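As structure tokens, one chain now follows by itself in the form predicted alone.
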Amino acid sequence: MCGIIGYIGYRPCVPVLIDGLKRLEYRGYDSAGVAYIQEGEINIIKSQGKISSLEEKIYTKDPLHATLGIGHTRWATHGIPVEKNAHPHMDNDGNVALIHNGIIENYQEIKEDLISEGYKFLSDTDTEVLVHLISKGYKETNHPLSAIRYCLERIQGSYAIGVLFLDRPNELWAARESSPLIVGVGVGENFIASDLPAFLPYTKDVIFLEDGEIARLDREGVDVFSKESGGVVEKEVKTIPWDITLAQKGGFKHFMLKEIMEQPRVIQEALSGRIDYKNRSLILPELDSLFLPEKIHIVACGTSFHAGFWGKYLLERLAKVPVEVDIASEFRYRSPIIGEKEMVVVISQSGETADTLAGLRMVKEMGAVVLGICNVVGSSVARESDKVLFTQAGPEISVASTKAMCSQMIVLLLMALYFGDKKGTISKKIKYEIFDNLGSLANVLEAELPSMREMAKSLAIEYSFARSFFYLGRGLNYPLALEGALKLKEISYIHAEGYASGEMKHGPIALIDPSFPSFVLATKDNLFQKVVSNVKEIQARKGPVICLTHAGLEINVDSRWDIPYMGDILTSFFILPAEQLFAYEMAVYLGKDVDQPRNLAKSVTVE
């Protein structure tokens, strides 16, 4: 969602802020702004649209001497995306400036009270009540910590905030509750940000703020305080092993393409240290201390939900564990029943997905054991789960998730193998076959990806006429059909629906005609002939068919796309990038903004 960056140090702050905002563009935004203290006043510059529009405005100023500032990219919640609603916001006296990610649920009530006291509001946002409350608290207490506590005690909702006080030109303040915010610790300089890439060029040392914590930064250090007591909280500085090159395009036109093509490396990283190929055994100490669950509940959103749905098939097949998969935004409202010997698995690339976190916290209150699957060390999911399996995919920048799902699927496969091995429900033959193929999967995929991209490019041009698509699959391919449809929708804006192939004739087949193509997953498994029958039903209604299949399988379609076969499970790791590449090439051909599709945000950190 919204991107936050703050800087205090010895460098000119505005270039650092702009650079940080550009590194957060993948989160999605509709306006941007910066605030900095210079020559005895707070200067605010903001603009609707892209950061380039903000830069043009900045060039008319001279902020080069300012070394303390905050920056923000806004994804609209309260108030339409126009300049007056962009952040930062400032109090009526010009003494306090603030940026905010989150939603203030009781803002209307507070706003009415403040208006009655004479405060003037210049925007339609919920955020503006924060800056006026802090300003009011500061007038009463003359201390930033007390002023921020005064504000936070009166609001309900989620927030990550960065605050400047005009008469405190050597201090940057921040606080969080249910929205991501981290502190970067440098030498003679310090940072706040909503995500690590914002300050990754400058430092890898971070402090992870917990909910209800307030931070004070100056050039020399960081102090953290409790919102409740105001007392000092001791914090540990951790070093994140990400390389800045992983957050750069590396010669690719788009981050999305780079991240699709990185999947062989992602597979290797996700497997690294977790498989003893010589002894064909697993090394998963995170699971060793957990019980063998009698049932698993998987909770996730979007692409992570599809990965979890795919994992359900494997866990039930290999480990004989019943699995329920819930969309996180529905899970918390359906009064789920979690048994004593049942486990909850939450999946989130960022580890900050609001609905997933809400589900996690709900089941923790119920006493459930939670296993987190996420990509970001120190994220809320990582900190709040009982155990965590990190996907080790490196930073994912494109809004449309690609390599994250690949890494999540690897981890879920390892989980299924682990539980199946412990329970004795998986035969040595099947286990050894999967282990042996995993050892070569990354190399086979890397060799195949260039030709897959060429095929995707050709098919995208051929089918660019379509305004709607079906994605159809059975068994393990059903969740992948859902994901293929999601990718096409996300970045090309073509309407697409993923369906279980056998469900198509229960209504949706009415849509089939010559202008309505189907993307069918017809791979070598025990359901292949049933998928062939579904294809014939489409063709009888003159519907065009793209078929992802294998050489040697007999299926007559308009467009055949053969991919390698490495057993029905690992074949999924070729289906996934094939669908991603098709969506990518379609979006490029249609001239869409691939890395920042309209209306979307990378991390959905508000409900």
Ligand code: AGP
Given for the second form:
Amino acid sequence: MCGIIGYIGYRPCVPVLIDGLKRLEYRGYDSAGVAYIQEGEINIIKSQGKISSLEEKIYTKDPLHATLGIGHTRWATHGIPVEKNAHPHMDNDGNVALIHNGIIENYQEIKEDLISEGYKFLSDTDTEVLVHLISKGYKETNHPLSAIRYCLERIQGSYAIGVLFLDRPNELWAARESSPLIVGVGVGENFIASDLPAFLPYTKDVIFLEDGEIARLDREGVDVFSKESGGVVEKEVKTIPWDITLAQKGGFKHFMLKEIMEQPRVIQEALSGRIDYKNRSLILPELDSLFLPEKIHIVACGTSFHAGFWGKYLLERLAKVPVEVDIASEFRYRSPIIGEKEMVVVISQSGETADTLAGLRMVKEMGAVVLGICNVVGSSVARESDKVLFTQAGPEISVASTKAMCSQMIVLLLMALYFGDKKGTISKKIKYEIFDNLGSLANVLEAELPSMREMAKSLAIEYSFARSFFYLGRGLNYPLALEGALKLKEISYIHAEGYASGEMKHGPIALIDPSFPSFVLATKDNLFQKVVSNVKEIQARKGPVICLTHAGLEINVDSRWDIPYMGDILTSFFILPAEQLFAYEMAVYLGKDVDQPRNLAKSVTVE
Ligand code: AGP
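Alt. form predicted together with the named molecule, vs. the form predicted alone above:
Full assembly next; the chain just shown is listed first.
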């Protein structure tokens, strides 16, 4: 996600902005910029790459005595990470400057309208429509609050914004909807930021802005208004008992935990702008421009491979399209056959995994069409694919991939629904059920995560004796079993194997004994009874069993873990965090380095 900082006070603002942006670097970014009012104009300095590049540009200019400014680190979602797309953005008259974190879903139509009215756009971002709309509103109303409300009434999507007006040098404006924004309350100075670390050295007194609120900061204080009514909203100033290190992870002990708990928001972001719930239709222009494939080859590594394998089950079930899934390091050396009407789907969170990239380049040379599913705008996979479906999960810092897989699964589900719809292979009943459940999935998961974490913690302690685990599942749960095993292996260093539970009797069950637990996915689907039989086979050999299932399902195991049921497909979005939390709590209990496990790198850019 992008990082936002704004300052109004008595200090030279630029050093405060730079210091704040550096404290937000953990959020991940690819460009940065600042805007400040000095000598009667809005100065904007921005640069691609790290904050150090921005600093080089800034400190070559005159001594900076501006005391009002905004700063931004950009995590690209629309528009590749080059200087023109970095924030802040300014209107054509140089009267308004703005920074933004979030996604404006209807920016294309607004941009077309504004261009037809003569507005000039300098970037490829969705954000730029905001600054032109505010400028237009300000010309009509000559009041910042009315101008900002004018803009926000016309957009759909998520935002946290900071706004400067050239003729209002004693005011800093901000607003939020679904993206985080906090106000720091100082003495003779006030701040806005995406996250606490940005201004924690200056003040621990904060106002938490809520969705639909607009804030006006000056050197004496803060006023908050309602976007809907424009009326004043009374807000409480709270003091944060945090030290700076904790705040770097938004209050979580590890990035991995933060990213697991972010998954409800990630689901919303991955769906954002891609579903019309009213008409139950999909908005996937990236797929509109491609052909309907007669076969799909999915290529990926690690967790992304497990996501692709999960996607295979869905694409074949809902869209009746044959799918082959390959681990990239095998695919690139096995002389695959890619037919004319066949599509290659490359999945990569980082977009830089060497084997995956090599597979992509190989099939491009064969003349195949490549669809990328990627989380990093401007990454090699994103740039070299013919079309890209971005997972919009925000930067994933922890080496163990968690929220990325969740977002990849959402994109794969949308793909299966899209192709199924086009081919008429999915019934309206099933489609409507999935759409309706997708709309509430994030909220149900948000409510469930705290109790899931408690359960994961108690089970991790209870089973910390284990030196090996089986993870077992059938059908759609088989790829999830593989992922659960990988998570446990890579951060707790306990050996774990994922298996199709029907495969146990073909050899692996020889390993079962009281010291060898099995983590079984026995959720409500057409294979449930088969899994119950597999569990009985394990229990006959005195193997302990942890079982993810649903309330009301008949299955007797040592450790039962009931998760919500939202249809057998969306149940996957509860299985995934349950496995992630179990691995996380086990690693913490065993005192492992959760975010940087031994021998591992976040992106494997070498063969
Ligand atoms: C997952 O927890 C691992 N860190 C690793 O398997 C990862 O998924 C794999 O290296 C692929 O990375 P990518 O998605 O960035 O291509």
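Just so you know, these numbers come straight off a predicted model, no measurement behind them. Take the two forms, superpose them, and find the largest set of C-alpha atoms that agree within 1.5 Å; that set is the rigid core. Numbering follows the first chain given and starts at 1.
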Superposing on the rigid core, do we see a C-alpha displacement of 2 Å or more at Glu117 between these two forms? yes
Align both forms on the core first, then report whether Leu54 has a C-alpha shift of 2 Å or more between these two forms. yes
Does the C-alpha of Glu39 move 2 Å or more between these two forms once the rigid core is lined up? yes
Determine, in Å, the CA shift of Glu105 between these two forms after the rigid core is used for superposition. 45.5
